[in-house]
Structure formats: structure tokens, C-alpha cells
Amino acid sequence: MLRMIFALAAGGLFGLGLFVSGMTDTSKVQGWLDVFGNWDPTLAFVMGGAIIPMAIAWRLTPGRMPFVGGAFPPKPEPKLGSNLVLGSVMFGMGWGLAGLCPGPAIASLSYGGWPHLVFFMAMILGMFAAPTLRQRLDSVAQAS
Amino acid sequence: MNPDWAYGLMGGLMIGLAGAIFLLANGRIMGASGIIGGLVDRTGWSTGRERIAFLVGLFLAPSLLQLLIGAPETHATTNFLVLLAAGLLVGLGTRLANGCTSGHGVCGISRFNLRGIVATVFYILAGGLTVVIFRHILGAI
């Protein structure tokens, strides 16, 4: 129960932060990516602001355990596979096209109108299809 | 400072605090695509209730705030095909790369995680190139 209350609070605060920062406004995200146009640096302030509390939180984890029990996630192997690069490039293309990423897409569902809903549904469809794409890529990689 | 940047910084601090709570309380990484994707492809059903609680908060808090102070403008394209392609690319790409702006960008970089840093560099470069091509060359967005 406690675990779910903290998850609800974290999700709510995440949503409020996205709302306050303006990151559910697609023109702010596309403005950040539009380096040769009317560049908008807001996203850098959002990223910078978000990284500070997270960096402090990571520094508090060694030798401790999560408040509700269990263990902290281990640091992943610094393995840079083609899936990481290809997936990030695909994600970046979609992010640039619409100006939305998964967090803001959910946070803005209630007021973004039908375009945000279409983006969200397509994103879910993509997530549904992702394991198949991953298998295909893995079998291609093994064959070569 | 431009008020937009001040709101950006304030919202960013809230996002980081949310990530800090999720990490220190539940021992979880706040990655939006991972939290929702694990429910969609069933890989995260063992922690399903926690994921749903997070997503309910993520949807509900901005919904309630916009009832109080009004909805912010969003300016999303009304081109159905662009929205469809963008959504599919984001859904497929974030699952293939195991993360998005929150997971790789916020939680990864703050941990000096090489994978998070590399992913962030590639999605920002790809996003920038996409906006340049589709806005300034093709005039489509």
C-alpha cells in the first residue's frame, strides 16, 4: 500500500512538473530542437533542474535500502548496443515530429485534444509492437 | 531571466524531486516509457499496481491543475499521419532503447550512466535533424 502511495505521489509530482515547465506544449520541445530557427532554451532549464535532485538522490543510495524495502536498481553495464542507438534515433525522430515524449503525452491527455490522443494511441501501438521489432533485429544481427 | 525559463527550472526541480521520491522510497527508476511499456508488453506485470498508481498520478495531477488554472496551450500538429508516425516511432524507439527523456535523460545522466548519456545525445541529435528537415526543408511541421 505504501509503495502505491509513493508511486502515486511521484507520478503526480512528475505530471505537475511537466505542466509547470511547459513541456506538454509541443512548440516548446520543437523550439528546443529547432537550432536553426527560433531556438527556445527552456528544455535545458527543465533538464538541468530535474538532474539536480536526482543526482542528490543517487548519492544517498549507497549503503542504504529503499524506504519501503527491497533494493536499489544496480547500475547497468556500460554496454552500448545497436538497439540503444537505433531506438534512441527512432525516438528522437518521433519526438521532433510531434514535440511529445511519453511523460508529457500522458500528462497532457486531458487537455491536449485529439492530436495528443492520436499520438498517445500510436505510441501504445508502437510499444505493443516493439518486442516483435526487437526479435527481428536480433535475428538479423545473429544471421550476419 | 525569461519567465518561461524560470517556470522550466521550477518544473524541472519538481520532476527531479518526483524521480528522487520514486527512487528513494520505492527503489525504482522514473522512466515514463519503461513504466507504461512494461504494462503494454506485459514484462512489468509483477509490479503492475505500482506502475498503474504512478500513471494515474501522472494523468490526474495535471488534469486537476488545468481545471483550477486553465489548460496551457499545446500547439500539436493536426496532421494525422505525422501524429501517427511520431507516436509509433516514440513507442517503438523508447522500448528498443529501453528509455526516453525521463529514464535516460533525467535518471541516467544524473547517475553518470554511459547508456543514458549516449541515448540522450542520439535522441537530441535525431530530434534536431528531424525538425530541421521537416520544418525548414519540407515545411511539413
Second form
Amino acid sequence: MLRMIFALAAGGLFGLGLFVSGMTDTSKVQGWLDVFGNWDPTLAFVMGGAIIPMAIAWRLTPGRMPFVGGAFPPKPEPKLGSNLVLGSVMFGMGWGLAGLCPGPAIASLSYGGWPHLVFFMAMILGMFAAPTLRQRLDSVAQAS
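Pass me the form predicted alone as well; I've looked at the form predicted together with its partner chain already.
Next up is only this chain, free of partner chains and other molecules.
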């Protein structure tokens, strides 16, 4: 139960941070991605505010146990592969087209209206469809 309370508090804090930082404002996000047009650099501070504490946390985590839960997840391998490149391209294209990524999409459900609900439903469908599509792509690649 304590773990669920901490997860709810962390999720709420994350959503509040996304809202306060403007990450749920699609025009602000698209302004960040419009590098060759009317570029808005303010979201760099949001990214720095996320990357710097996480880098410190990764440095302090080895040998420690979390307050709630079993163990910290292992540090991801810095491996650049086709899955990472393809996923990154798809994520960036979706983020640029819609101005939303999964966290802000969830955070904006309460006030974003039907466009945000449509994006959220498409995102959920994509999450369910991705493993099946991945298997088919792998089988086609192996057959050729």
C-alpha cells in the first residue's frame, strides 16, 4: 500500500511538473521542435531539470535500496541499435506532429478536450499493436 501511495504521489508530482513547465502545451512543444523557424528554447530548461537530477540519481544509486519496493532497476546499457533508432524516430515524429508525448498526453486528459483524448486513444492502440507489428517485421526480415 505504501508503494502505491508513493507511486501516486510521484505520478501526481510528474504531471504537475509537466503542466507547470508547459510540456502539456502543444504549441510550446512544437515551438521547441521548430529549429529552423520560430524556435522557442525554453523547454531546454525543462530537459536540463530532468536530466541533471536523474544523472545524479544514477551516480548515487549503486549499493542502495529504495525506500519502498524491491530493488532499483538496472542501469540501461548504452547500446545504439536499430530498435532504438527506429523507436526514437517514431517518437520524435509523433511528438512533432501532435506536440504531445505519453506523459503530457495523460496529464492533459482532464482539460485537453477531444483532440487530446483522440491522441491518447491512438497512443494506447499503438502500444497494444506495437508488439504484434514488431513480430511481423522480424519474421519478414528473417524470411528475406
